[in-house]
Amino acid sequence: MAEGGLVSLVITEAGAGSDATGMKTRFEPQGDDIIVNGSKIFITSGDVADLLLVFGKWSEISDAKGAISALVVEKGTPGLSVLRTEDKLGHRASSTAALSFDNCRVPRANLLGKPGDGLAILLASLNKSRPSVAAHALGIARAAFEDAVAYINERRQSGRRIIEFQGIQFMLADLASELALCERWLWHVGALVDAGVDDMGVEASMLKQRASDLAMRISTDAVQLYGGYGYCKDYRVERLMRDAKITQIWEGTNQVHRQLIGRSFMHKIKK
């Protein structure tokens, strides 16, 4: 990988997206090998990547959530296919893939720890690749804003910049303040991460959720400040409207990460 290969996360299925746990993934022990069947959706660069982290559940685990585990398996193995790829809104640089695993035969020293362990290896997978979507949603908020305040001071309307009429810049000052505040959050959870601290779960759904929604209203605003030339391909507000909307679905829906959150502030009720 690190001469350039590319590694794919391999972990939606068509009946468990945020709920990773209703996974139906099977991978079945035979001696050397691990056997491994299923169907997965959605997944980033599953049509090139050189090694797909594929988690699954282990067929002799009878517990949902005990028996997920991980297992690299390489491009090429017999039996694993590309359904298709997918027409998306945004991001069409970067393919998304639907994969099929039928009886793909893989060594068992590919299990990423034993038996079971995916659950463990999932969520602290999680807690950093959540802050990295926060700093990508983020900096499409950025983009956006600039290429916004750097329009509206052009533009005129009624012999005026529209940088000069007051609603104008009330949505400025809201948006500007709102940015400032969750790029400062980004640095505070990116140190947690640099510092190797584990429970902070909370802190990325915290991060995740308000970038994310806050790329999708700047980007929406962006656009609206363009009038017409924000609606067509010549700007690129266009093309990040687009693009910040998959930052509120993908590492967890946006609705799951304020469950999250608001869960953490249930006190456990000593029996």
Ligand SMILES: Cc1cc2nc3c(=O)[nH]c(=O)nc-3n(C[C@H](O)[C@H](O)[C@H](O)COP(=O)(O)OP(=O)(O)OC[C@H]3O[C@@H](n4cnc5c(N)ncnc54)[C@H](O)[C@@H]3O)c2cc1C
Second form
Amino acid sequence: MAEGGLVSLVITEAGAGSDATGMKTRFEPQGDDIIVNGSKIFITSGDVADLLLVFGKWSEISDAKGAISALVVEKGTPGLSVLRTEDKLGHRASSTAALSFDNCRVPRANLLGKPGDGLAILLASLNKSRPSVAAHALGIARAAFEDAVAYINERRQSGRRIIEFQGIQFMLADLASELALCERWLWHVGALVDAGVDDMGVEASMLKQRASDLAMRISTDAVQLYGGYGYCKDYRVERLMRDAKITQIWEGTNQVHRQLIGRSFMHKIKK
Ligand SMILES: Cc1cc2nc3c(=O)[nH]c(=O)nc-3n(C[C@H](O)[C@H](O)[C@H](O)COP(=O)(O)OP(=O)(O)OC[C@H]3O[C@@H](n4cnc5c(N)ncnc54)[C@H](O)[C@@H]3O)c2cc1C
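If the structure you just shared is the form predicted on its own, then what does the corresponding form predicted in complex with the ligand look like?
Below, the chain from earlier opens the complete complex, with every other chain and molecule after it.
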């Protein structure tokens, strides 16, 4: 992978999105192999990835969460097929595939950890990947902000530059302040990751939901500041707005992150 391979993270199923523990993909041990059956949806680069990190349930464990296991499946494994790729609103340079596993035989050595270790692996890796979604969102937010500022410094109406209108200045002030604070929080959470802090799920959730909401807000306002030109493809702000949307949805929707943050303040009931 370090030499340039692609890996997909394969969790979501048609009936198991926000609650990934409802997944039905099945891992059945058979001698030195594992037989994989099931289907997955919305897998980024799933049609082109060299390796797939697939999450499924170990057939010999009955507990719904305790059965989740993680397995590396190689591209070209017989029984693995791409059902389709999605036609999306944004993020169009990246493919998103639906996959099917039909009696895929995978060496048992490809299992990460032990059977049932999957949920812990999943949660630990998502805490660390959420800051990267925030960085993605804040890149979109900053690009949209800078494009809009450049445009309204040039564009003139009523004999003045658009940026000279006080209503527009108040709008910029709010966006710039939110952006500065959010960017600083990204560095804070990045430092926690670098320091090896394990218990940073709430900080990561705050960052992911706030940064992605901000990317949507700033890119939408940037389209507004461009007026009718913002709605046309000649300028990139319309693409930034379309690309921003996914950051509110993947790696846990923002509703789910708000729930995680809120739940963290719930006191344990004393028995
Ligand atoms: C372009 C794209 C790329 C993706 N890439 C990957 C990938 O590489 N690998 C992968 O495994 N998955 C991937 N996904 C899947 C993505 O993570 C899921 O779409 C996401 O987790 C939401 O699941 P869902 O679409 O089933 O929505 P649902 O879970 O059905 O949610 C529908 C709505 O209900 C809300 N909701 C759900 N539960 C709650 C709750 N408890 N409280 C409040 N509201 C709730 C949600 O916030 C949402 O608004 C990708 C999706 C897209 C669109």
